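Listed next as C-alpha cells is one chain, alone, in the form predicted on its own.
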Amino acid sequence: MKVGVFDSGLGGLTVVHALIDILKGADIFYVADTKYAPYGEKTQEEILKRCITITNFLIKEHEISALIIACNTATSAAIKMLRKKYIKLIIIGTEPGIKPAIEATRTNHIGVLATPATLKGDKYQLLINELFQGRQVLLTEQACPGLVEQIEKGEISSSVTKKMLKIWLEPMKKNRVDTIVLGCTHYPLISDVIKEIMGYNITLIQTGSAIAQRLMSLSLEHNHLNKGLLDIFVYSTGNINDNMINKIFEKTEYYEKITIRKYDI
C-alpha cells in the first residue's frame, strides 16, 4: 500500500507516528509545505491550489492509494474538493479531537488549544454546535498563534515557549480544565511542556491514532496485507529541521528507513 501524508510543516509527521505503530507493508510518502507555511496565514484558495498540487504529485510520483490531509486548517478548506476530484483515492482528513474529549472528561471542563485558523472554520464552529448540543460544558479555547513556528524551529521548550504556554494555559488551569484538545497536529510535540505547566493530571487529546485506525479499517476493506516493515520518504519543499525529524521517529523501531529529500512541487 502506498499512502500520502500532507502539512504545511513537521506536524502531520506526529500523524506518521501513529501510522507506524499499526500499518505495517507499506510505503509512507510525506510532503512537509515547508516554502508555503503556515497555511494558517494563507487564503481558502491558496489552500485548496496547494492541496491540489500536492495530491497530483503524490499520485502521479508515487501512485499513492491513499492520501491523509494531516492538518485541520488544510482539511477544512479542501477535503470537500479533493474528494469530488479523486474519487478512487481514500482521503482522510484532520479536525480537532472534541468527541473524545467530551468522552474522557470527568469534570466536564474541557479546553482547546488550536490555531486561530481553525478556530474561526466554519468545520470547527460546526462541530462545536453539533457536539455541545444539550450538554453542560465549560469549554476554554485558546488560539495559539506563532506556536507551530516555534515547534518547527525546535524551540520546544525553550523559555519563549513556555512564555507563551503559561500564558495561554492559565485560564485553563483557573478553570480546573481536565481535558485538554490538542487541535494541530504540531502539538503532541510539545504534550510534555503542556502537563509541565498545568501541574496537575489531564488528559490530551490527540488525532494521530483515530486517523491511524480510520486508515487500517479502509485499507482492510480495499484488501491491504498488513505483514512487513515500512518505508517512509519524506519530502520538504522548503527549509525544514532535520533534528526534529529525528525526535519524532527516535523510539520508533516498525520500520526500514527514513529518506528525507528536499523536492520543489
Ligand code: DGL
Contents of the next structure:
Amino acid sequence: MKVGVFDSGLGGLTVVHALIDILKGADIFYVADTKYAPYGEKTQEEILKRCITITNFLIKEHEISALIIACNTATSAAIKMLRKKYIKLIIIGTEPGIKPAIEATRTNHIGVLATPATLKGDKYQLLINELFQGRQVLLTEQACPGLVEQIEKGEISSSVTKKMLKIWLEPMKKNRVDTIVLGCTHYPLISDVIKEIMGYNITLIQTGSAIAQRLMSLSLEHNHLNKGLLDIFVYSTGNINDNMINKIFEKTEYYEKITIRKYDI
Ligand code: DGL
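Show the same protein again, this time as the form predicted in complex with D-glutamic acid rather than the form predicted on its own.
Next comes the full complex, this chain leading.
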C-alpha cells in the first residue's frame, strides 16, 4: 500500500507519527512543501494550486492509493476540489478536533488555536455552527500568524516563540478554558510550551490518531493486509530542519527506514 501525505512543512509529520503506531506493510511518501510555506497566510486559490501539484506528483511518481492532507489549512481550502478531481483516490483530510473537545471539556470553556486561513474558512465556520448548536460553549479562538515559521526553524521554546504564545494564550487563561484544540498539525510540536504557559491543567486536542484510525479502516476495506514494516520517504520542496525530523521520530520504532530528500515539485 502506498500512502501520500503532505503539509506545508514539518507539521504533518505529527500525523505520520500516529500512522507509525498502527499502520504496517506500507510506503509513506511525505511532501513537506516548505518552499511555499506557510499556507495559513495564502489565498484559497494559491493553496489549491499547491495541493493539486503535490497530488499529481504523488500519483504519477509513486502511484499512491490513499492521500492524507495532513494540514488543516489545506484541507479547508482544497479537499472538496481534490475529491472531485481524484475520484479513485482515498482522500482523508484534517480538521480541528472540535467534537473531541466538546467531549473532553468539563467546563464548556474551549479554546482553538489555528492559522488565520483555517479560522476564516467556511469549513471551520460550518463545523462550529453545526457542533455548537443548542450548546452553551464559551469559545476562545486565536489565529497564530508566524507560529508555523517558528516551529519550522526549530524554535520550539525560544523566547520569541514563548512571547508570541503568552500573548495568544492570555485570553484563554482569562476565560479559564480547560480544553484547547490544536487546529494546526504543527502545534502538537509545541504542546509542552503551551501547557507550561497555561500554568494549570488543560487538555490539548490533536487529531493524528483519529486520522490514522480512519486510514486503517478504509485501507482494510480495500484489502490491505497490514503486515510488515513501513518505509517513510520525506520530500521537501525547500529547506527542512533535519534535527526536527529526528526529534519527531526519536521515540518511534515500527519502521524500516526514513529517507529524506530535497525535491522541487
Ligand atoms: N500544518 C498546517 C496546518 O495544519 C500549517 C499551515 C501553514 O503552513 O500555515 O494548518
